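Read the single chain below, which is given as structure tokens and is the form predicted alone.
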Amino acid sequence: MSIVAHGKQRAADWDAFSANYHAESVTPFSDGVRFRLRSDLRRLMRQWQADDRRSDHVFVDFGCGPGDALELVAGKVPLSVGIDFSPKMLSLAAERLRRRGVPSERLNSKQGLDRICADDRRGRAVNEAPQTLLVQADLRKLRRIRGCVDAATSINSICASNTCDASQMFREMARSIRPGGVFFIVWPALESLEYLFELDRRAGRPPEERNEILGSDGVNVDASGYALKLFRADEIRALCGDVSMVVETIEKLSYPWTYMNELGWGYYPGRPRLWDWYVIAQMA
């Protein structure tokens, strides 16, 4: 699924989009979507709490947007970090955390990425209060935090207009994770869009409404000119293998037709739902 229905992959456009993010984007955090990330992260935090050998676990939400995934962890682990290139998205995340009573610190790219690895190198005192950072940074440029992260999320944040940028984003995020670390990822599913096109075709929906312009490399371009790279399941497995990540889970994250209809994607009750790919992978 497309994370957004319009715009280009630039911080300024995501700033403009931020005001209507939940009303206009396909998000697994919407009401009615059964998203197992919450229980997966609770299980991870229990494992960390039971590990008395370490008190320095680092969690990063890559492309954190308004903080939906970050708030599930912030204030509960030693260091939690939200990274996004949109200042206004980071402001939304800060406000969300503030309402929950979780303080956060806003940093630029160099300051924030350096802090992640500084915390990683020095370790943390057992009784030290949890810290939460919000960092404005480009997901294609994360070399500073190679091997510094214990667990991470990327919820439809591998969001690029071309295959090269999308692959680079994933590689940089994955390489930040230390051996044995885990990555929870939601990927826009190319198979789902192809399935929707077929449903539209059978229903006689006009081509200009079907948004049926699909590049051979998995880049979809809609009628407005918005381009987005989508992924097949076998492509996801290959990308994970290329960075020495072992895929433990790859499953459909389905969206109710009523929700899809509200966002203008179509309404085909009784037919299988549209989906994104939900992946859990571990760094070897």
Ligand SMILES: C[S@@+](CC[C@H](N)C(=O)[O-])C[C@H]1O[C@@H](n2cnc3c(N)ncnc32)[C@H](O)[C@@H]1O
Given for the second form:
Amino acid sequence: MSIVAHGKQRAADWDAFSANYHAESVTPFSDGVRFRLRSDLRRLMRQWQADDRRSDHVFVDFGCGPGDALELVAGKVPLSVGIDFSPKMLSLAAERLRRRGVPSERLNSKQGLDRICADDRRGRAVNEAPQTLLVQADLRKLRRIRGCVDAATSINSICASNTCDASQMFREMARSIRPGGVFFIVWPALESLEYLFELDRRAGRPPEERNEILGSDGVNVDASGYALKLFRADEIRALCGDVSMVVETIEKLSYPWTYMNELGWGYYPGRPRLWDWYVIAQMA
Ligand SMILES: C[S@@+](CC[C@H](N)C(=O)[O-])C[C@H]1O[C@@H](n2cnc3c(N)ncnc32)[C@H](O)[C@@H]1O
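The form predicted alone done, now the form predicted in complex with the named molecule:
Every component of the complex follows; first up is the chain already shown.
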């Protein structure tokens, strides 16, 4: 059987997926996953609060989806922004913030990206209310905000069906970060998928059950035809180096087998877990 490869390259694909997002996708925000991002962001916010030279810090959650990462920062720093091209994902993020009592403003790409770089925050008083924006924009087109962001997250949002698009998304996001700024990134790990295939093979699980095609480029096509570019640790280091980012941390963010089992990935308790790559990189 030949399958037609497709990726979630369009906002409409993510709109369609948004309602089932938490039930169907592997997310480090799920209960039972130990994800250090929460404490890393708390530490960052303490540093910003202690910095009496600046009161205009900008945080961006790239590919914010339903806002799990944005929620950790929104309302606590001068400007926090969720960027996503899916209107339905942005609505979920707005609703999540609203439930937390954090007001947010919805903007289109031009208005939103211009606000991120606006000079009028420079003389901002320390006691001014924090602002939170939800911006509908494409991560492949972020030229307007080059060097304007102090810290950012990209949690599994580099989801492209080919290497070219994936690299472009990463470069655009990284170049938005100012020198000294920090980027917290979760990348889908190619080594983890290869390890899963090996566990399947040893367990005698037939390969056609997954229907994977793992090209040399690291693009996986699953049984439904969904194509996703995954990354090796070495490739991540090289991509960061290309944009003058220094990798401070690269470590496994591992997922419990019970969780993998619920999502149909496999169940090999007692064996090392599957993982994504968690990276902290600083702009030189
Ligand atoms: C796997 S979800 C991750 C959502 C969120 N970061 C989280 O961890 O829950 C990927 C998100 O990236 C967004 N996305 C994918 N490609 C995009 C692009 N080219 N421009 C803007 N957003 C994009 C999708 O709409 C989706 O909300």
